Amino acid sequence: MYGFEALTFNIHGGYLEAIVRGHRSGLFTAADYNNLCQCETLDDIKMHLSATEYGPYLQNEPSPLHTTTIVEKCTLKLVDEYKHMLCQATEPLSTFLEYCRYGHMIDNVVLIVTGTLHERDVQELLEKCHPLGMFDSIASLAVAQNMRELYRLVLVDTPLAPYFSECITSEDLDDMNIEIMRNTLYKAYLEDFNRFCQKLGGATAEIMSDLLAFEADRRAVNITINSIGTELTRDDRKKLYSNFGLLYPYGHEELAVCEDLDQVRGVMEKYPPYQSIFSRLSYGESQLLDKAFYEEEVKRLCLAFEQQFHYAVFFAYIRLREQEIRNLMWISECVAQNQKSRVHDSVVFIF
């Protein structure tokens, strides 16, 4: 669906677009995948990798390789693109980037919070942060000792700010809180992110609230499973859930009261586009969901770049290559652990 933004996308967008969906014609196939499948030892996926876009990143790791190192390198490619994007971006493309980043933060502050909470050393936790997630003051995190500290110390000065108005307590830090904390960042984000798609309008309003319903969607589910036989109560339960997506509002009041994964799929079931996800799962069996889901939201990230002119293939690329990264690592661990039978279970085919 076109408005007016074909007429003047391509005046400050049509070089990244291009740039992006060249990108995009570099992702893995199944043909790759099936390839990378065939490999005995990390050496052989190194050799695989080295005549993709991926070569140049491995091409001076010495042997013997750890499922880290390729990880960390094929991150490194996609952060170099993203930056490579933000700095020829103008507004409102530039913010829409940043955006897409915000997730990564609110996981790096949880990580950096969890492991100071288990006495972790700090450098190691920098190390395992991801790269696009990272901000100025983030060693500091770990001098909080609650909610209000680590706002009045650390956050104050990041994009995050404006999320912490919902979860700034004075209780001390534990592991419950800490997950409470993410999820209430989370949904904050997403419900801002969406709210600035929404002002974009045209297309990329669109896609966007589609796929950001969606992630809504399934954060839902996850809360609502991760929180079955926890002393979260049904409220607080219903708090997390952001107020957007297929499931809200109703799909939530039903969520909240469910104490079982079969409560869950018989809520879940009743909505035609996630029906389809909890038929391929046997009762009870919740292991497979992450990746189900994971496969209906790599359908719809693909789907955003048949339409032109708006800004949601950036972050269908950015999570397509994550996905791949993803992939890259489970197939990794699997050659590396010689549990090659079990290299299927977690790979979702992109194209």
The other form holds:
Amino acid sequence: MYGFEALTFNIHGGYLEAIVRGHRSGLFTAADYNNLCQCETLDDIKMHLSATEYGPYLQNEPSPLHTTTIVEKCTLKLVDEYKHMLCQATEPLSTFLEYCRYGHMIDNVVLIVTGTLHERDVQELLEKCHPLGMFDSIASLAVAQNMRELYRLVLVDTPLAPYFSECITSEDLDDMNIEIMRNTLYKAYLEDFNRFCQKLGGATAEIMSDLLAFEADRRAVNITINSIGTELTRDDRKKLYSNFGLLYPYGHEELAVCEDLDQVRGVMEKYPPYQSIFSRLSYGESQLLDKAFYEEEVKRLCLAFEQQFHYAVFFAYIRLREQEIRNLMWISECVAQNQKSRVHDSVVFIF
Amino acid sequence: MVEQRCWPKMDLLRSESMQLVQLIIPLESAHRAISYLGDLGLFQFKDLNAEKSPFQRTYAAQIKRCAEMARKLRFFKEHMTKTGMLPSTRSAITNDIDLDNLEVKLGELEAELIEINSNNEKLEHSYNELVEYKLVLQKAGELFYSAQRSAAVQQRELQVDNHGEGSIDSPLLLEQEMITDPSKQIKLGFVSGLVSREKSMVFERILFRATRGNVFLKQSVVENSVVDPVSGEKVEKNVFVVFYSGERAKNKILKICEAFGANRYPFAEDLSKQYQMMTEVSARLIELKTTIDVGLAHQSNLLQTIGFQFEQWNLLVKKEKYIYHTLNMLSIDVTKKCLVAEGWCPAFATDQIQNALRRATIDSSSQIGAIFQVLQTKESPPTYFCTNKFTSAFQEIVDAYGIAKYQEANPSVYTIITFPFLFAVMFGDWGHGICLLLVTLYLIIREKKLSSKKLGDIMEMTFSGRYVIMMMAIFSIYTGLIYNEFFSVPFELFGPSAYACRDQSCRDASTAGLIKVRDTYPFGVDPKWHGTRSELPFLNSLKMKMSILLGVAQMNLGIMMSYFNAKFFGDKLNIWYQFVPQMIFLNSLFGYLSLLIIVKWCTGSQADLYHVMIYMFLSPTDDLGDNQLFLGQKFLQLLLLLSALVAVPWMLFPKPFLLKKQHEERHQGQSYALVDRTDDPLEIEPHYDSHKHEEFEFSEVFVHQLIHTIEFVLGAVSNTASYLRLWALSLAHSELSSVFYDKVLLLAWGFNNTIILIIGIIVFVCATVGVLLVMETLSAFLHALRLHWVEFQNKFYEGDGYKFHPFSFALLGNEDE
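Next block, the form predicted together with the partner chain, ref. the form predicted alone:
Following is the full complex, with the preceding chain placed first.
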């Protein structure tokens, strides 16, 4: 199939690719961010947004706005676009699009389970869930007491079911367990997604393998950093790394034994693509790591649009839009809390 | 489409002369001045704060206020549509209400409405809950009752069986169960409630899984959809009763119910209690119903009062928002006492604008008047044509191709006649023309009523082009008379046919048997041609030649227009090195062909024009022989051919070199002598100023000229050929209509059967309307459009201007969200 996408891609994918590229041109540019960063109040932000594609979603909100409303409405736009594309999509694009939301499903599952563990109200938790990761019986997750129940009760009906094969235990849920579950699920999900993309072949496989490898590596680094100083054993830690990506397998060996951030850095600097990320950070600094990773990711996602006739643009668009919403949330929070000096700390410019 | 009021005489050929104006308005009268200018609608403001983001501008706060009010109005509108009320279209008496009062009033109304709504919602909530409760009582009651009855029956059977041998069929377990002492039975708990039907399957499954099958779920379908108390939407629901045993199972079930949004209601097993609850619920339902009704009446009263003034408020808020947006485009003077506006206005509107400013000053009792000042500029002004409802549609046709450059000759002057005419050449049938005319006359007569109404997409287009269609219809009646076609039937309208049979034998018409007995038929095609064997060759030759004549005439008109443009802008280069060789080239080839056609028509010569034209190029020195039409033709042809050959390099070379020379002269500061050539000050300045910045790229200019020349030379041939579409479409039209007439109507007539005749007539009418009147009209329209855009306008029309967009309130009503 490789090399012949141009011949047949547009039969099914042409319309949606055009749509997604149209959506992409609606993403904020640096000029938009500059304007947004100069806003004094949330109303200013609303006013600026009303001139953008978010306008119709915000225009009927009464004036004392909250950050959450802005973020909620902007997410709603993404969800609407996603649903529209999903409706129009045929196989295998529809499966691909479905794959794009599994990550959110995992996050939602974890969110609900953790919330129930801490005896929070289910409705309140549901509101916090990402709308892209919603599924029918999500609310009944609250009933489950342990992994086995979780799986048998609810998740067996969801597409996440196969990913559970590795983490079914009868232990009661606790924070540590849940975190391990999240990472195991993510690992299985990323591997599955990667396999699926490889099966699609062509430019999709090529670009998605790059994007997913980056995602897997980023998760590996994050797992390592977060697990430093916890009771997670080295072997357990290694089990959480996805079995592909640039770091696999030798990088994983080395990451698994890391005991502090500088060691992680030592490992990562051996890999040229990550060298630039880490070389920018001063020693012992981990806050900026997230931002550095995001920036790198955005760069790679933008590159996905340089090629035509592949599905990675859909993945890239959803990710970019999410990044934009994160930016918007950060800016609005800064504006709302009068912390304008910190506005630029976490905003990742897309273009 | 808004009809602009125009005071000066209509001048459609050149766009209105515009001036760049600076207004200095004192701060206190600015709002009023802008609003008066908006009423006038003849001023296009320039954005002087383009670099500022929207919220940094002066009046951002007011715009926010307006947006907030607009939101409230939308909120009202939403509620009005929900209750099925329409805002009264008749605008209430305009008692002046200012923005501040309106804001307060809207705020109050909104608060009131929200309060009423929340009250109503609460009531509705409890009402819906009670309705659901009632349903649970009914349905669960039925379930219990039927269960009891069947249990009783079984028990009775069992007893009967026990008396007997005990049949093999009777289930063993059941027997055991029944035999056990009732006191030893575990007391089963149950939960009853409603769950939405979509989720009921999943609900059942999850329940089953969560309790490992240790539940008994009974569901019963509720026929009518129920309003869900939480979401307030109509949902189809099932009543369910879940039986369980044990406290843990209960907890799980309750959690699952919560997760599924299943509303639980208590249910008493006791019949008398059930009955009591039923009556209680019913009584409360009735009570609540009356309360809700009162609440709704209150709400609709409030909405009605809002509805009376809604349109007026809406317009006011829109206007204010528009005014503040415009005010934001003005720059504030350093002293912060006045606003400076810049913008374009037509020169004729100077007095009106000054008048409006003066009125604003007086009305707002400002100390200082506004200053009106004309600026000199090198920018090219916007294009503004004063159109009326008749000409605007034609102007739209031209604008769709490109907005005319400022004061460029406007092709729509000619389009008004040539467009419908070329259409009619392709659509020549006076029967169809009359049908078309009747339709548009209906639209034109009901113009006032229809223009206020919202029409569909296609209707809207037809309506806005009604005058174009009217002209097209009139012209197609005219050409139809010339072609002598009425639904493809010829009529002897202008006297008897010139031809008649020599004797009685020539029944099956062929021209051979006919002789000319009278004078030539006075107008159009002789009806006798119809149906003869030589009809098609005759008409084809006629229409083909006519198409070429029309085409050459129109293209010549286009080139003439380029002359008038060049003369108007004082561009001698274009006259001598573009217009003149173009004229020579076109006319020496196709002008000559037209001449030959006319000569052939006048003299009745048998010469073969193809042959003449082709051998004029291939072997110009050969003898013409039979094809000679007039004396000295060979000499003329040689002359024309030579001049055509000369015209090509004439078009190509001199202009770029002369431009280069001119540029170099200017560069040496000798351009002052050249400048006074033109009288128009606006036109000099760009030339004068721009050369300082503009680098002269000779190669670019030359390539441009080369392209232009090639395009013209090739275009002369292909465009002339393109005009043959006039013939082709008119042929298609007449053939189609004769097919429908002969093969449908006459065929049906021939059967002598009323039913077949009726069917035939229906088919004929449908085909005539659908194919000939709608589709053929569209296709002929498109072809006429193409002939104008490509063949006519490319000879002279630049179309790179931009349109004048005045700040006007008249446009506000049209833009709907």
